[in-house]
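Next up is one chain by itself, shown in structure tokens, the form predicted alone.
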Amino acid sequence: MSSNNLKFIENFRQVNNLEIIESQSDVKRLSKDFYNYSPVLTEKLDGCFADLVVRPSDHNALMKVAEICWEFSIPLTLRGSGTGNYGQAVPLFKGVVMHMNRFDKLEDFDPDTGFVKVQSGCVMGDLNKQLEKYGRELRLLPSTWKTATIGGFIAGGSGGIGSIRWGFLRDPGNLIGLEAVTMNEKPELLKFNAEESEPLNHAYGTNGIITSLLLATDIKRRWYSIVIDCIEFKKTIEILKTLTSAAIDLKLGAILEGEIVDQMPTWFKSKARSHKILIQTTLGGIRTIEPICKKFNVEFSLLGEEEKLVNGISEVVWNHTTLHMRSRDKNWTYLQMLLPLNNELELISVIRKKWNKKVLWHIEAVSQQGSPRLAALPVLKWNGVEELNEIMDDCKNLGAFIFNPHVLTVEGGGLGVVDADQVKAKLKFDPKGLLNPGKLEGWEIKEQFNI
């Protein structure tokens, strides 16, 4: 470690309420997330880790970290629980990882609006438990919600359980505001309203250190889990689309192809080999689902109230599906896409014909701009970058919109275009480009956009 590095570490030692983690095993562990879902990212990121990790307990300590990093031009990467899988929390240029898990307080709740103000390091499972006493729950959850932090979800996530009703995190009305510390010579704690928050939402912590969030919540409901067995895959799509257009409360709607079901945990599998539709609804919703299943001549099983189940269907959807597949065979990886409206079956049929069982279908019902849509997180057998790109190109040519999980940058894994507002926010709040460098593509080419 250089003498310059030694100097900045000595400055950290003078900061009150700041834990410094220097053990190489701990530093390496806290420099990683679940990027190993992608063989592409595994090759790029396995050798990346910080010089050290710091864990502030209050705003003063956090702002001192930002000030010291500014003074010595040290890269600073933010970390929640490390449950992401794009490499969002991996430092590309060493420096410091700042672990935010001590910022874990629910600061305020407004009973009139249902808005909750919560610190960014609060674990979502803990936050949901705290919201219960107000009769509320979070609208959107990743499959890792029991351990993921709310700040990590906002900064690195996009949607999940609840997206069938509430869309995605960047849809208006989900994030109401936030507070963040700037990376300037004299760091400031600033408050942002909903519109001002947009550039910091899903920006991988590249343009501000989010310390707290103001979020809309939903009324707490008793959600019941249902599994529908279906022999014909085509029928699963028809049934799921029928359910998403019905006048019932839904929190989750997913399809797992039979070959995926075979790789799920023993408690989930049934003796009958079939494709499965997974639904979370209310007791009232079940009354409507039952005659729909009769109409389609399929059987459904009521597993019970999701919260009371030892193992619920929340454990086998979204990226937990991929997690279980990889626990059996590390050669499985995945894609993320929005399927073409009303042409979902045509795309799946063409891909099946060409790629056979190299691509297995996992579908999630979502809402896009208020309309029901089907997204897909298909799992695929890894056979090199060339084949991966060919599969993605095939899906694009058939009308799918790909959210590529095999890239490092915000833009690459999102809409694929530079968000000028995100870059402008970085220029204003991180003019040296020290926050999570290498993850915001627009920053590297900002001159081309006259930013």
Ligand SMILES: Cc1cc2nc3c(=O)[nH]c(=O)nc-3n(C[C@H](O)[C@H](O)[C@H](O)COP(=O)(O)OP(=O)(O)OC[C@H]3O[C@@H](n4cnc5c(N)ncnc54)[C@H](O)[C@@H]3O)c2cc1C
Second form
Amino acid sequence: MSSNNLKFIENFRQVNNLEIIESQSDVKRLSKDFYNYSPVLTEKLDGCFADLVVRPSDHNALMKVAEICWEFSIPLTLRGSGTGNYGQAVPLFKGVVMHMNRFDKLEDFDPDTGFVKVQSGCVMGDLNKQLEKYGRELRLLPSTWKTATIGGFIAGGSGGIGSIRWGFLRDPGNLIGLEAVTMNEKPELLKFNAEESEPLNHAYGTNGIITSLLLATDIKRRWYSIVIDCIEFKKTIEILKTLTSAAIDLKLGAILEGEIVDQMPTWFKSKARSHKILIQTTLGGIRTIEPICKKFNVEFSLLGEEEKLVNGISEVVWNHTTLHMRSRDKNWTYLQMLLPLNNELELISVIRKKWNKKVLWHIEAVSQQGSPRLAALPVLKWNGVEELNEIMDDCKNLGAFIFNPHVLTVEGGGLGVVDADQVKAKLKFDPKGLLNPGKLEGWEIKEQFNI
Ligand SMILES: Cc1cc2nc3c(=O)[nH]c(=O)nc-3n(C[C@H](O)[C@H](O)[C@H](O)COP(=O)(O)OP(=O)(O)OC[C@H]3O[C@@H](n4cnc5c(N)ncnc54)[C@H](O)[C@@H]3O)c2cc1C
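Next up, can you give the form predicted in complex with the ligand of this protein, since the form predicted alone came first?
Complete assembly follows, chain above in first position.
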């Protein structure tokens, strides 16, 4: 570290309510996330660490951190719980990681709208517990909800449990507003309404330090978990589609191919080999699902109320499916895609013919712009980047929309295009480009857009 850098540490030491973490092992641990699900990212990120980590306990300390980073032109990367899969919270150019976990308070709840105002470092499991006393719950949860923060979910996640009903985090109506601190000479705490929040939503913390969020919540329901056994894969898709178009409350609808089921934890596996449909619904919903299962001639088991289960099905869906596959064999990696509408089976059968059991199918029901749709997080055996690209190209050519989980930038993992509003927000709130540098592609090429 240069003497200049040492000086910035001295400045941090003068700040009240700021913990400074310098131990090499802690700094390394807090510079990492779950990028190792991607061998491509592992190669790029294994050597990336911050110089030090800071943990502010109040707004004043947080704003001082921004001011010092500005003064010394030090990169600043934000961290919630570090459960992202894209290396979102990994500093590419050293500098400071700011751990947000002390910003963990529920600040306000409005019973008329059901909107909750919560600090960004609040863990979603804790937030949901607090919402319970108002008879509410979060609409959307990643399968990491027990440990991940709400700020990290908004800045780095996309959707998950609840997406079957509420779509994705960037859909209008989910995020109502936020407060964020700017990275300027004199950092300011600004309030953003829903429209103004859009460029900061899913921007990997590249254009503002989110301190609190205003979110829509749902009425708390008692969700029951059901597993439907199915011998024919084709039928699983027909059944899931029938359920998503029925007039019932659903929190989750997923399909795991038999070979994936075999590698799930022992509590979930069944003796007979079958594909499984996983559903979370209400007691009322079960009444409708029962005759649908009869019609399709398939068996279903009611596991019980999800919250009361020792092991719930929330632990084997979304990217937790990949987690369990990888705990068996680290050569499993994954893809994320929206399957072509009404052509899902055609894509799966063509990919199966060509790639056989190298690609195994895990499907999640989602709502896309208000309509039921099937997304997939297939797991695949790693056999080099060329094969990975070929599989992605095959899926694209068959009509899938890929959200590539093997890239570092906001754009690469999302729609693949630069969002000029995100870049404009960065120019305004982080003109030196110090927030999580290297993650917003549009910033690197902003001249092309006359921004
Ligand atoms: C097994 C597994 C399952 C997963 N399942 C899902 C899933 O179902 N759905 C899903 O969307 N994701 C999923 N993820 C990814 C991840 O867990 C979630 O997106 C999670 O919400 C991230 O929260 P975090 O607190 O860990 O954020 P982090 O990983 O710490 O940060 C994520 C991004 O947000 C930025 N950030 C954090 N705090 C702030 C802040 N206050 N202001 C501005 N920027 C900030 C960080 O810089 C980083 O770019 C999964 C990951 C794993 C390993």
